[in-house]
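The chain that follows stands alone, in the form predicted alone, written as structure tokens.
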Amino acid sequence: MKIALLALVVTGGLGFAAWQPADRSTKKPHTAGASTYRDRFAQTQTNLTATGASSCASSMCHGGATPRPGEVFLGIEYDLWYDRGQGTHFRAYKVLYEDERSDRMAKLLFGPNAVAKDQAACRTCHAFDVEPRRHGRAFDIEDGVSCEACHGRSEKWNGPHQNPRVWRKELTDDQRTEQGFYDTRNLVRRAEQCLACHLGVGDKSFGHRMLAAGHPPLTFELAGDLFNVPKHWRDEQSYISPDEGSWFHVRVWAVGQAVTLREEMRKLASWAASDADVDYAVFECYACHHDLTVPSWRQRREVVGKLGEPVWNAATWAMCGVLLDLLTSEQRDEIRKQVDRIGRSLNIRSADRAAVRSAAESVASLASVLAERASQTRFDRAATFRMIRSLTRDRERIAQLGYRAGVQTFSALYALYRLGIAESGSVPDNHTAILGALGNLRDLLYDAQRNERAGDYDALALAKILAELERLLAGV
């Protein structure tokens, strides 16, 4: 199956400026009682009209023929997102009726007469699915995951945001949100917006039934996935911090991992508080779905939990573990204790729901702290190499977590080394050898067409490659 490389990355046409103006508002917004930014944003959407992607596409706005030098926004965002009709998010709705796999999945999930594009469970992520009475004249569901799917329904903010002076310097963050706008410049919020679909949060649920029907696993890594969508924004570092350079991508990776862990823990805690059966999707898929080969690394692994029981998919936690010493060393022991508690308490037949809920809520809270610290951290070469070495040293445990942990490891090393160190212009003398080892890791996990090779996964081979990387990094 193809690996999922979609990411919702948008800028509202006004860049990534990290500066926030002082609050000049004396009016308390009606969303002030909501618990999170996403809650406040969601409350604004209920009574707003979606104007449609083409309302952003005039030649004077985001549909110009050439970039606008000197402007905060590019001016050609619409064409970049559309990408000659091949944009991944533009085509998200079309795959529901053009892809034979979508049709087969719909019939397996919803009945022999089901059509994928008519199913709310499919449209919720594959399109901007707005109730008909809130369609503007230019709204078209065929636009797929369109501008407003990320930025919010633009009935109120479409006009004001066309004046940068008013929009960024006179209106506060709360006031922009009151108008229905979602601010993706903030890295934590951006990751949250992507994860709504790429993890399946809230009403965008995703579980084992979808996987069983043939949907690819949801894979998300914010830094790497930014390079797999048509880039319709200016270079991030220009609007975050002019001298941050390639280390911006390291910060994006760190924030993405921490927010993913937090959202996964919130989902797990929500399940533990319910009467629903445990969803198999929270376990490592290939603990069960693997070939019975001889010899097998599985007969030599350390058994986690009861032999024969599916094990919790701890791939995201494995990546966040490398951030602990760097950013939250004072909470390191506590978060690891709670993670171990989840691994012991979560199983198919007799899960200790109270223990899972308590531990998951604790980890979610600590992951939230980790995400905020990551978003405010200025990473550098030394810190990045420190995290890479931490991954390679922890190779035996990470490798035995399974294929999904292997995929996350490759994504992490790609973001940290290829996007951070290699793009910084300060590479070690053995740079070519390090790239070779990363290539070997990629080939272990994917074929030449970037299809996953889960059936061929070998934890011992992965650990061997990570050991070689550790050796190559020893003198760096």
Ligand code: HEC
Given for the second form:
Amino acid sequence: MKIALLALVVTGGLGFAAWQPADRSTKKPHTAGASTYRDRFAQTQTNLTATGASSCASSMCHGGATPRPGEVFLGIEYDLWYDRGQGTHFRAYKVLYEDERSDRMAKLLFGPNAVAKDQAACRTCHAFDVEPRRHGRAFDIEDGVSCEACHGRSEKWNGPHQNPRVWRKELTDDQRTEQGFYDTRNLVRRAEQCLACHLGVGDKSFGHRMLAAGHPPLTFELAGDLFNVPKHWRDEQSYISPDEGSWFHVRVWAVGQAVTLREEMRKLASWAASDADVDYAVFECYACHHDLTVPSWRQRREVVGKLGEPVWNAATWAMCGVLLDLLTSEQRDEIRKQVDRIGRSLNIRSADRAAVRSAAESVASLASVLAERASQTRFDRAATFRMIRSLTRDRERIAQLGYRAGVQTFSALYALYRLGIAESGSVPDNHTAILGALGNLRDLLYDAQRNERAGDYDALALAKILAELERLLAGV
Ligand code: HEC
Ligand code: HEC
Ligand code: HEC
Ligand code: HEC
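Since the one above is the form predicted alone, can you give the form predicted together with this ligand too?
Then the entire complex follows, led off by the chain already shown.
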């Protein structure tokens, strides 16, 4: 696989500002198949009671009417999450019986009598599906993805966390975790928590069967999506230094991409270790699903993998390409080599499972290192522009990876430009033209109702818009 954008790495690096971890070359990658923070956290949850969202909603705590000035937390978290009954996570369970697609999916997947809201396979992501004997008095499944689905069952930490001195000063992160509290402040762990449901990891399984039944594809980008949780906290609490400002979102984007790659690789490795059939969802969807058009851009591209075979969906990897400078040169060579091995070994008919497994485990370990590095890196304006430019420069390859890579590129540019550069308060003179090009990119990928326009995806059109962006950015 040709990774053109990595050329810049050799020529002096991206020049990330200020802070760089001191132990760059000494830290060993995690051992293959190592468990994550979330795995460790999951063990604390058994035997704990979930208190329920409304128990958090007292006006003294998280159910206040106006944000509290000068506090670590806002005090109005409940209202923001509930959003007058329209909050996306609050509504997640209701989708299972109010949206007609849900029962249709359930019937296709589980038989003619199946009802979506009763299926563990749906509730695992669309609700906080706690075993009934662990329901506290205020627990209600109708609350969907409620506070404790992200923050952990609160039986043990509910008391201590009401005393700021004990909670913030006396208890360590590890002690809070032991009490069943999930550390969402740490960006790597935060990404891990979202991706459990937004990618479908571990017991929250999600694959092509689910898509074939009509489930919308899961697309996730941490920086942009955190705004729509909706955001009920102060980002400053997670800044690397007090003046990090909008570069924080760039860091969040970077961590999100690296953790997504790691989680995709863990899924792939665990498939390769099983004897299950290959899940079509690991391939680029439109390798199989596109219309036969004449002329076709596909006949003008470079061959990736074997001609006429579905190829691995490398969208996340393509985005991580602009971050590889955070690794040592040996780690970079290694991750590229292993990714290449996945591309060659993951074949729809005769995948070399042993090769896929060991390659995916290696990539997962290195992605884990990448995520940690990214989470400790102070990005700045120059580094952000350089990352945007490497995406636009690599346009041919990215566009040819297919529609899903197009979507990831759009959300990357959105996070880097719109949340990073534009929010920094200083925009280039041709800011409006740049936003115009981003708008064209959005319109190529989505219709006016924001539905995906995947069927008529055109790689040449995508590359053309990225070329226009490159031109606009040339002088800034
Ligand atoms: C791995 C976690 C996961 C599983 C399992 C899962 N979903 Fe979802 N579902 C999601 C996420 C995340 C979204 C939001 C997708 C987006 O917009 O990015 C979603 C969206 C939906 C939507 C669209 C909702 C809307 O507002 O447009 C429906 C309907 C739905 N799911 C039904 C189901 C049903 C029925 C099942 C079981 C057969 C199921 N889901 C299983 C995570 C999951
Ligand atoms: C989808 C996951 C999710 C859900 C659901 C959720 N939160 Fe959060 N919450 C987060 C994330 C992510 C943060 C930001 C990281 C942080 O500050 O810990 C956060 C931050 C907070 C904070 C600030 C903590 C601090 O130390 O800065 C409070 C308080 C909070 N949430 C309360 C709630 C309450 C109350 C609910 C339910 C009404 C809730 N959250 C629902 C993910 C979630
Ligand atoms: C327990 C599973 C679960 C967790 C954990 C979770 N989500 Fe969700 N999320 C869902 C489901 C299910 C939906 C779809 C709900 C609907 O359509 O009503 C959803 C919807 C969303 C949406 C709106 C749909 C979209 O993609 O635009 C955003 C944004 C979102 N989640 C962000 C996050 C973020 C950020 C985190 C981590 C801090 C997170 N979620 C953690 C299950 C989860
Ligand atoms: C290896 C080929 C292949 C790949 C790759 C693939 N699919 Fe499919 N898909 C199929 C086949 C075969 C069917 C069943 C066709 C039918 O029911 O007519 C199907 C059915 C579907 C359906 C239901 C039929 C329809 O038209 O609505 C959806 C939706 C779907 N796939 C989505 C996806 C998505 C999203 C991806 C990528 C994440 C994907 N597929 C990747 C081969 C593939």
